[in-house]
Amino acid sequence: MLVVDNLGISLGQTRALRPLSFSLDAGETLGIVGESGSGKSITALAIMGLLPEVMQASGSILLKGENLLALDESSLCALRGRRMAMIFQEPMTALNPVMTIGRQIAEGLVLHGLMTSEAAASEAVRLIERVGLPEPELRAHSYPHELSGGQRQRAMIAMAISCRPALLIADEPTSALDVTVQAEILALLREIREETGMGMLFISHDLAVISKLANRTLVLYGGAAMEMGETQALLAAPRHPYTRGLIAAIPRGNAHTTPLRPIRGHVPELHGLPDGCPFHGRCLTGTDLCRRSSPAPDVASTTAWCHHLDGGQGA
């Protein structure tokens, strides 16, 4: 349903996604992990056509065969929505301050043909139910301020499925949640990944909201494929230094008394990247050639791409 092919994405002379290649089938999600700075967010926005202009992206991203980065905006606004949609991490931000929420559901449904105003408003009520909101037809005339984090929330998945894309897009949708509503948010997304059969990318740094949800688990860092496979397989057995790094630093036990393994030094500028692996400087088994080449793919129970998979515990 949607092949990203050798997707590269740079910033002048600046590389800030080396050339990354996944694929996903409908009914299936593929997580998308690492760090701040790791890849994910602007790996989305290409996919959406939403890259800021200074940026140039290179590879192909076909959705059902159609390649998103030959399409002009026309053709482009046209698919948003229609076809592929995403729900933003903060909604406060992405939502529109001024018009309400059922206005903001019935949009996209007129705007894209598919029903009248007079429809387009009842679906809103239903969606908007269907989101698990209160008091739906209440809900549909309030602002976006009137609602609380986890209500907004709500809102943007109800707008973003409202046409029934093949390809949805969550960046972090859980991220400012508390615990409660996000275990409320994700049983959500999965009943309607069921229910519809679209195909779902979820970006996170939180490796247990990934095994939630994901069937398959792409690691980035520095713009680049650590790792990727089978979500409880790469999680169970990580073969990559950086994806054991961060697993060994998810806290355990009682936080006062168990000490945390964070991975060591930072995430470097973009610009100060090696032209091997990116996590050559953070890496306790990275050598030369780490620095100096990007290591293949070596294809296991889940595909890894370091020079030294066997070298040791890495972070």
Second form
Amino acid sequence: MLVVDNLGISLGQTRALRPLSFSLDAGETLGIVGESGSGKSITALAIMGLLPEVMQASGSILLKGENLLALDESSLCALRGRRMAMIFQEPMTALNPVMTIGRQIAEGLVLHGLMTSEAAASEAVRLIERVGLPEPELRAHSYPHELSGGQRQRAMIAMAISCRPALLIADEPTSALDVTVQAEILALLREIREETGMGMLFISHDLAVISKLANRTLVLYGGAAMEMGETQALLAAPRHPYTRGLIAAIPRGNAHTTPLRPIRGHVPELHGLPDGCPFHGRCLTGTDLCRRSSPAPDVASTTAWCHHLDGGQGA
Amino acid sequence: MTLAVAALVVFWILEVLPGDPAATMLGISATPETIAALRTELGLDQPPVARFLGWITGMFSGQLGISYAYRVPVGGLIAERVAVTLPLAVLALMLASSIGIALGTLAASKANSVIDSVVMGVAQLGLAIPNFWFGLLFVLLFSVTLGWFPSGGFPGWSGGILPAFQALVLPALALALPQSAVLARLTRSSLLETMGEDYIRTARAKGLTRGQTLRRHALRNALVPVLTMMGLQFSFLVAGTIIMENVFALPGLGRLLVQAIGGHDLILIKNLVLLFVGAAVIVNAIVDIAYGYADPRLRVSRP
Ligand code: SF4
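Next up, the form predicted together with its partner chain, please; the one we just looked at was the form predicted alone.
Okay, now the whole complex, with that chain kicking things off.
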């Protein structure tokens, strides 16, 4: 359904994302995990066609066979919200503070010509009920500030699924919520995925959260793919040093610490980033070869991009 | 509260002002005896505290006092002039806000384009030009050359709404233009700032075009600082009406105030000044209500 082929994103001379390819089927969830700056959010924005104007995307993004990168703005507007929708991280700020929840949900339905505004208003109430908010009639007339963070995220989900899109992108949808609410929202997303059969891109810095929802997982670091494969296989037997580091960080329980400590400082050559593995500055197994050339994909139980798979001193 | 403090300050300032209204009224032919007699008649011989209390209590019973110079009740005099100044100020505020917000929105929606530069350039010009100059220019262009509007004077409301309205359009527009320039610049910058918010991205993800997002989602959010500015501008507007009423020879409050000051008509001055303060208080209350309309979050936090 979604085929991303050699998607690259640049900011002037700087490469923000190295050519990246992946695909997603209907009903499937691909988790994208990475730290901030790994390129996961701009990948999502590139698919939605909402990259900041200073950034340039190359390659192709096919949604049901249509290349999104070749479309003009008005065709993209017709697809956004209709065929693909997005949920954002900040439930505090991602809803318009001066518009009622009901109107914000109904807006897309009317905009894409699916319903009259009266029908959309009652559909909004139904959607509010569907995402599990109590007293839906009342909530439809509430403003965002009258809802809790979890309730707002539910409203966000109602808005995103209103037009029954084929693709749902969730960018850190639970990161700003506390743990119990996080679990509720994940359960809701799982239910809705089963119910609608839409494909989902689930983006998070937290591999533990991703493992609860994603069939397959893509690990990004420094704007490049590190490892990709079935979530179970990836968790059970990570092949890439970075993935191993990520997994090692999970059981310790403190979800918000950076998984790995820098070893020889940060990547210095941000401009015109030469080839080479972006992880080499922090990688224990890294060698001179890693600095000079970027690793080719190695397909086994998972696909990993690393010169010294299982061959190094061990991470 | 604000009004009580204002009343006290106004009274005190006029109290320490030099010049004896009785002497001014009688002119150079006055003798000490006639002045003293008039002072008694006007109540000027009583101590200040008594006169202040008399003024305040009179205000509540509708007796504002008799104008020293016009020799008619101040209340009626002011009411007559309010019928000119209030429509003038309201019309000017309406023009300023609609022109300002419309131009600001246009500039923001075409940000960094030629249209944006032209609109903002014109606004810069509007800021630099004082309103009385606009007044004189309009008289020259629309009244003297084209003859569309009267060049001055006011026919009164009894002669029908249209001629009265016509007499107010030019001065209101002249008043409004510099203010609309301020509002246009503010609307533009506030809008562009709002366009960087997260919920704007949400709206775009829904499929709205940039223009739709701007009008449906950003504008109302961007309006709060604009409203604040409109409230602040009101005092400039009042000062503007004083000038404009003189340019266009309108019998409004501003002209009355100028004449009252010239004639040392203390009782008229203090009532007029208090009226202006009262108007500012009312406008602020209206702005507060408007805040609540523009932003529901401000509704709950206000008593
Ligand atoms: S071993 Fe080399 S290629 Fe592999 S992750 Fe480390 S630095 Fe990158």
